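Below you'll find only one chain, the form predicted alone, shown as structure tokens.
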Amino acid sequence: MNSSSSYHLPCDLTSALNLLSEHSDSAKIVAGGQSIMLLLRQGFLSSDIFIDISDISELSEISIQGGAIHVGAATTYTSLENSLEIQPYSVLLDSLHVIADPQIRNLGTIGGALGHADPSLDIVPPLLCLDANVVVQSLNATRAIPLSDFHQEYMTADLSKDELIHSITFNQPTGIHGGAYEKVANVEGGWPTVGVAAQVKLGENIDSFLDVKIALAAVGDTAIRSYSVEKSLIGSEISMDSIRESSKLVCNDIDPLDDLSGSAGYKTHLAGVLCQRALVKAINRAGGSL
């Protein structure tokens, strides 16, 4: 923040949206500030107006409405992790347990993460597996955007200058279901070299897949759904052979890069291994046995 910048702490959503509408070309929304402050320090971002939404109570609420979970954009990772409403969602809890350290989790917010749109964020693959929607709001309109469409390019979210992220919503899974998130990182709590989320719905006899969702972090310009693995497993009987063979198909959907975390080849191999692990854990959590 430079000496000419101004800081605003509105106490209600309407005030925040009015400020954003008035200063949309030069304003930035902040809450925990974990992502935006890093960009400011590195010189990748500048702004004249900072609008802090952390005091707006409705943006920090977690609720169940009509069978759907609603998570306010200013909800911190720690608040989400400790909320009773989220306890049934093991795929989401797994990712929250491995995000950075307690200090970051106490300040970082789910809306800030989704607005930042980094493809290496742990929180995004589990939300993709839950078919989450991002609710964005301007002074005059509200939009609900599937998370799968919200991030379309590297570090780019479908968010206009006069809009802020209001909440994230997803339906409660039905039937016999389980989920898991597996990741490998160079340091504990660090950015994932690869992260894989799995959410499964099993048949009545717990011996077949009725539905499968697989999503990955750090293997493309955005978090990625692996439709090849999903299509291979849906309708099939549960076995280690089917899981091993289907997990190999993850290479059809990802496009990792060589970087300091590892080579593209290593990440592709790791994606398949983690896909297997996440599927096995999700099946066992649903009551299956592998």
Given for the second form:
Amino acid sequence: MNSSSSYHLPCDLTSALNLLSEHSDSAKIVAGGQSIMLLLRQGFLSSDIFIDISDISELSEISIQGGAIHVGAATTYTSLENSLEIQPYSVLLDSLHVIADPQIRNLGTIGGALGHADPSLDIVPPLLCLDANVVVQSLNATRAIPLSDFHQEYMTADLSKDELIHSITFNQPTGIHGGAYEKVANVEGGWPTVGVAAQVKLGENIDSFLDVKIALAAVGDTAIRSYSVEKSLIGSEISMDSIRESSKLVCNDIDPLDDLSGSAGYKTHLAGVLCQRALVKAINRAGGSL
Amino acid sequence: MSTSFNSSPNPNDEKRSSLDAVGHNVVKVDMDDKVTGAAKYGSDIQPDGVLHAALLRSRHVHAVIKSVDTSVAESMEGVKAVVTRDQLLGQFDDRVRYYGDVIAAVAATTPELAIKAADSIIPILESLPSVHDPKQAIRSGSPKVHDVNNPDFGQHGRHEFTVDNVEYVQNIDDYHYVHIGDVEQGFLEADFVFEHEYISPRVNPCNLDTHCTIAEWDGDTVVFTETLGAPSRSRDEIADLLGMPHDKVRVVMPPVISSSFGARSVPQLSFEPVAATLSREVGGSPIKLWFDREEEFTATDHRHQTSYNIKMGITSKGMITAAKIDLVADTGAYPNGVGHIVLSNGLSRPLEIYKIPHYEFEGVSAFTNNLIAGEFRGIGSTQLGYALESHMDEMARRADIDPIKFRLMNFVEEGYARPNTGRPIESCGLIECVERGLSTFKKIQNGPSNDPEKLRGWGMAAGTHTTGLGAVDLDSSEVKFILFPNGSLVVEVEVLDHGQGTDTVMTQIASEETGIDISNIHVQHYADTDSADAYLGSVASRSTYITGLAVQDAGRNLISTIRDLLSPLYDPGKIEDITITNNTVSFGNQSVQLSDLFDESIISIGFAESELNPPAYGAHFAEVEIDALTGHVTILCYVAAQDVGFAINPKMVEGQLEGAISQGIEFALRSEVKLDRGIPLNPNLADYSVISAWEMPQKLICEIVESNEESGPYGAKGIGTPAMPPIAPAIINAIRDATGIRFNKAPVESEHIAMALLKEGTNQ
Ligand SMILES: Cc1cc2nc3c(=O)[nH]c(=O)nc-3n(C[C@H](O)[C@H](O)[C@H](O)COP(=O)(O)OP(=O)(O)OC[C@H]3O[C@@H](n4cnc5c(N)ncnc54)[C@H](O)[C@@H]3O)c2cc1C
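Alright, leaving the form predicted alone aside, put up the form predicted in complex with its partner chain.
Full assembly next; the chain just shown is listed first.
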């Protein structure tokens, strides 16, 4: 932050939206500050006006409306982790438990993660598996976008300068379902080398897949759905062999890079391993057995 | 995590029960201030009118400076001084030699302004060819980092040497060679010969409090306020570097000493000289130079990256016949005297732990255009320990000999004369370390897993590092006691409490000798290098050993001073068992107020010296569980059996071991400053992995072995540094046991393990 920048802490949504529309060219939204402060300190970002939305209570509400869950953008990871509404969503809970350290989870928000749009964020693959929608608001309009469309390029969210993320919504899964998130990081609480989320819906006899969703972190420009794995499993019988074989297909959908967290070859290997493990855990949680 | 102390019977129990303060778990005397944040470290000091410094550092790894345009910086309001490299005090030429080398520096009224001004400076550099592989660097044809070998930068330990190896011609920081017996003959006598190379990582201690100095001039004397672990040695080095008389440099300690792990044992090239120059430019007023984390990673020292090639011969029974060790250490761009220690420790440690009849060692520390290497806990011994104990383990496994029996067969023992110096090993608890450590380990070990995806294994390693500087020089220490009539005692010592607990240990010894209650004793560090000549500070695990002895001496002298004061007043025959409680002296069955004996205060001086440097030993045991598919290593159990001579404070010995274990795990599995042709890829705590309590062993037991070192206070010898060498090899040997694969490059990252298993087909 430079000496001429100003910092606003509005208490209600309208004031925030007003400020945003007034300063749309130069304003930056601050939620938990866990990503933006790093960018500022490293000189990757500068801004004249900061609008801190963490005091707007409307933005940190969690509610169930007509079978869908609404999570306010300023909800912290910790409050989401502790909320009763979220307990049935094991795929989300798994990821909430392994994001960074408690100190960061106490401040970092779900809207901040979606706004930041880093492909390594742990929270995004589970939300993709839940077919989440992002609700975006400006002074004059509100729109809902599927999360899969919201992040289309590296570190870019589909947001206009006068818009903020209001909330994220997703439907409660129906039928016999289970989910899981598996992650490998260099140290506990570290960024994922690879993260894989799986959400399954099983047939009545708990022996076949009615639906499968697989999404991965840290293996491309954005979090990625693995349609190859999903397609090969949907409709098939549950067996360890089919899971093992299908998990290998994950390499068709990902595009990992060599970087400090590991080589592309290792990440591809991990993606298959974690895909298999996430599927097994999801099936077990759905009551299926292998 | 659970730890236990002395789970097996200890022969020292009787000795311990006869002592009041020493040998017991006294709570650290400096704890309250540190945990409440009241402690005032160097970086907390903010003198009135202090100016803040910032540096423009090279982003080239080797280049000539053609020009530096400082005009924008100079025109900024609030910028008080701008200096370029050629204006710096000390030996700075027109070449930058590593990523982070200094090009220019600025002093301004705020830190932010200083950074902005430094960033505005435009240097024009012309790249030079660079060298990053130390083995290449020393051979002809590679770019030269310095025009001559062994350049003089005022570094301690600098000595003349001749290089016996015709291939080593340039970029030589230091060179050590020894040949004892006839190794070729030794290999002929062997039934089995095995040779392998081991590469160690460039790790950083990651001190929480980054380097910070305040420089100012008092007439023609420059004064630095900062933690320097070896204050008078550093004063001399800074003076030599600046080309000034030693007595024109003063080093003053801040109220509370920062942590170090070696990082603060030597001055830094782009640190003290820069701050001194800026201060001189502004008429001597104080300049604060405080490194940020990236500077801490790029411009302060790391553990030397080493490659060890070890060739060893053994008989069919497992007796060592010969060993030939080749070491190449990466000094980085500038010398600081530590290359010398890495080589000399690499040379002597094998002879302090194993009987090796025929021995040849050649070590070279090489200049490269990489980051500068320096001191880190267990200098050189840690790298050697990792290489040697990996080798011992692999050798035994290949020869089908039990790795522990193999070691036991070849260990040195008390009285054994080290062949390089002829000096006998003083005290040696090695065998007890192995026996007690193993028996405890067997009790807590999990054993094989039923899950085919979880590979379990266990391994051990022994290790040693010496106590004190006796081998190099006569090591000595002087302390001063000041007793006041109210019964409070000030103990002035030269050693610094970097967090390792010397203030507490000295308090315990002073209390033991005088009877004065712990709460009435206040340890103070000598304020600065002007207050004592030999001010060696806390290096080389010497504090408890040598200064502890001096405190013991001062305590005894204080009691005899009191005896002298009493003897005119009382029957000398009845003045026995003098002890001081609160403001009273008791003796026999009488007592007298201190204020009746003296008015203001009495002083006693204590002195100790030693020509010995008793090795302290450890045998550590680790059990690991490896996820065969991801390569992730979990340390299930760990037993550290460590011979400390005598534990003056058992809890703090455990603390030293646990802290060392966390740094050893980083070395073995997680941490490395990664360079791409000299450019650091992870110079921040987001990308450089440090471990937390999560990565510590799930079960951890410290077995304290007490071999009673005769020359040490109450039998004590060192623990801080000797704890390091066995850790990484114990873990890596356990990985070998679990996977069947010898990893010879640390850190052994999950990826290396997973990919190696994949190659072997173990985890298909
Ligand atoms: C040490 C450390 C370790 C970490 N480790 C992990 C990890 O292991 N796994 C992981 O997933 N993450 C990790 N994180 C990142 C963390 O998850 C994110 O920092 C966090 O989710 C971002 O939320 P925030 O509220 O702090 O966002 P901020 O930093 O406040 O904002 C981030 C971005 O989003 C924008 N923004 C914020 N809110 C909104 C909104 N409502 N509408 C529009 N734009 C908005 C901001 O303008 C900014 O561009 C780590 C972070 C740190 C500091």
